[in-house]
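Next up: a single chain in structure tokens, the form predicted alone.
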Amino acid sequence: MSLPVLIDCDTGIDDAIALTYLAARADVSISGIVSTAGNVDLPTVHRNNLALSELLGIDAPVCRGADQPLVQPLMTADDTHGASGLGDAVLPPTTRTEDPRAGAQLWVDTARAHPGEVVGLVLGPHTNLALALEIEPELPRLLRRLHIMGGAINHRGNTGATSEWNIAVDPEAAQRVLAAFTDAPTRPVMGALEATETVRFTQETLDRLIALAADTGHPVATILVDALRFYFAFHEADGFGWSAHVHDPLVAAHAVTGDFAATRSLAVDVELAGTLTRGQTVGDELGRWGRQPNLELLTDVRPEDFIEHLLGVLEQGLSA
């Protein structure tokens, strides 16, 4: 039997390869997808997600969510992702339609439906799943587990200082939701830059997209090459050179395989008052707080394993 995964990201150049890769693995079944306004605004963000749920042939629903965060002005990244989320990626015109449900609704309904089967994959700010937590208290009861891309644990930030983007965009949203999760039956597993910036694309990595696109002609193998030209432009232009750092396909192949990084239970919260700190993700490594553990963090990350993985996942699933 596929598992079910529940998305809700802001795509984004390593949203839409971790979308590709779900869709790419015949044992993942995408129970829906919800766009959120992050490192684009969410129209550029929602016609991603159709245009690429259409050409990856993901039948499932595909709703609008937030597009702005629960108190702050939204912020956007479009240095980092280009105007359009993809970098210089043109995307054909979709004839996809868009389900009428809110994204938060679309949380509450998908894990009521199903409920104790479905994953919850984060891969942008948190705001829908805390609108849906609104709606649904039970929740983190009623999904199988939630992963999430976020954070940074005794780590630079790569937003403010000690920020990473996701939860800056939205740290009421994310301090919400690692409240409410604190008693579900399976914590969550966050990763964290300190685990997702150790998987870094580099020219060979990009070479085998390269020929991946060439030998298939599939249009997302295209749509990536050239969103990822872009981000190895951004990175090189950030002094880290011709490469790139690919957060949110880790997470999701650690969601449903398990494999590719250990996990370590901390107890997470997230700061909402700090003039230079304010969307950083603090732990209590020394237990100051008395509280329980309310995270599980990735950590002793096997990139090298993990690309050659996710390399192998796409050249199948594209060449199908």
Second form
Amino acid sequence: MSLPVLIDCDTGIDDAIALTYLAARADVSISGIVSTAGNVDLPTVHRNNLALSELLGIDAPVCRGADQPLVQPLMTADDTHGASGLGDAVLPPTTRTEDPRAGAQLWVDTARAHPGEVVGLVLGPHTNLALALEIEPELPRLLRRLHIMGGAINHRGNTGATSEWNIAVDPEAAQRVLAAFTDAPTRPVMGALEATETVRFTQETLDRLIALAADTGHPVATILVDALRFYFAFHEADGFGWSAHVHDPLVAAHAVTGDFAATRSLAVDVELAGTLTRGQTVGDELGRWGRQPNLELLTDVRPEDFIEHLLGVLEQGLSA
Ligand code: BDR
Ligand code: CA
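Next, report the structure of the form predicted together with ligand BDR; the form predicted alone has already been given.
In what comes next, the whole complex appears, and the chain from above leads the way.
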């Protein structure tokens, strides 16, 4: 039995690695991919998702999601991910066609078709899931569980001073999703920056992928290498040295293995009004709000184990 996973992403360099990782796992079945505007605009994200789906042999609907956040104008991160969303990688033309449904509808249809079975995985802004909740408020009870890459708890931001990208792009959507899942039977799992930034690719990691591309000739291995070189250069310019924080794959891997990190429960909400802190995920460590925890936060990550696991899955999956 494979685990069905619905992925909502703004591909995006680390989103592309997460997609490749999930496609490479025989025990995961990708139920669908929802494209959302974020790292780059929606047409570019969607093209990346269609092309990668074809190259990776993902036989699942790929749906166009929202092209704008719920309230604020879209901001994109071309400096981080490149104008194409995949750094200097060149994608071949794709013949994959989109599924005509809206991304929000795919969330609803997939969860309704397999109640209690599908793992939801949000690797970008929460816009589509927030829209899906308007169509089907029972989603928190229809999904098996929800995993989110986003937020920064007691940790600096990577977008605003205190805000993380996926939340900062659409804070209202993230706030609505967290509120709606408060009474979910299983608490959503959030991989926030303090967890995902422990996963740092170095030249050694890149060398493994360069060797994989040379050994297999798999186009996606080459795409990831060319994308990662751009991502490394961005991190170097941002003061982190020749390396890259690779966020989304850790959350994807934890979602399907339960491994490589522990979790701790916390009540978390999204700041919508702050003049300096809009988009911050605020954790109530001392229980001042009197609310029950609404999230499981990834903690105590084992980054070396995880990177070795990730490379192993890619090496096996792309060689097949
Ligand atoms: C998140 O923002 C995006 O740029 C990455 O793909 C990741 O999902 C990290 O803050
Ligand atoms: Ca992402």
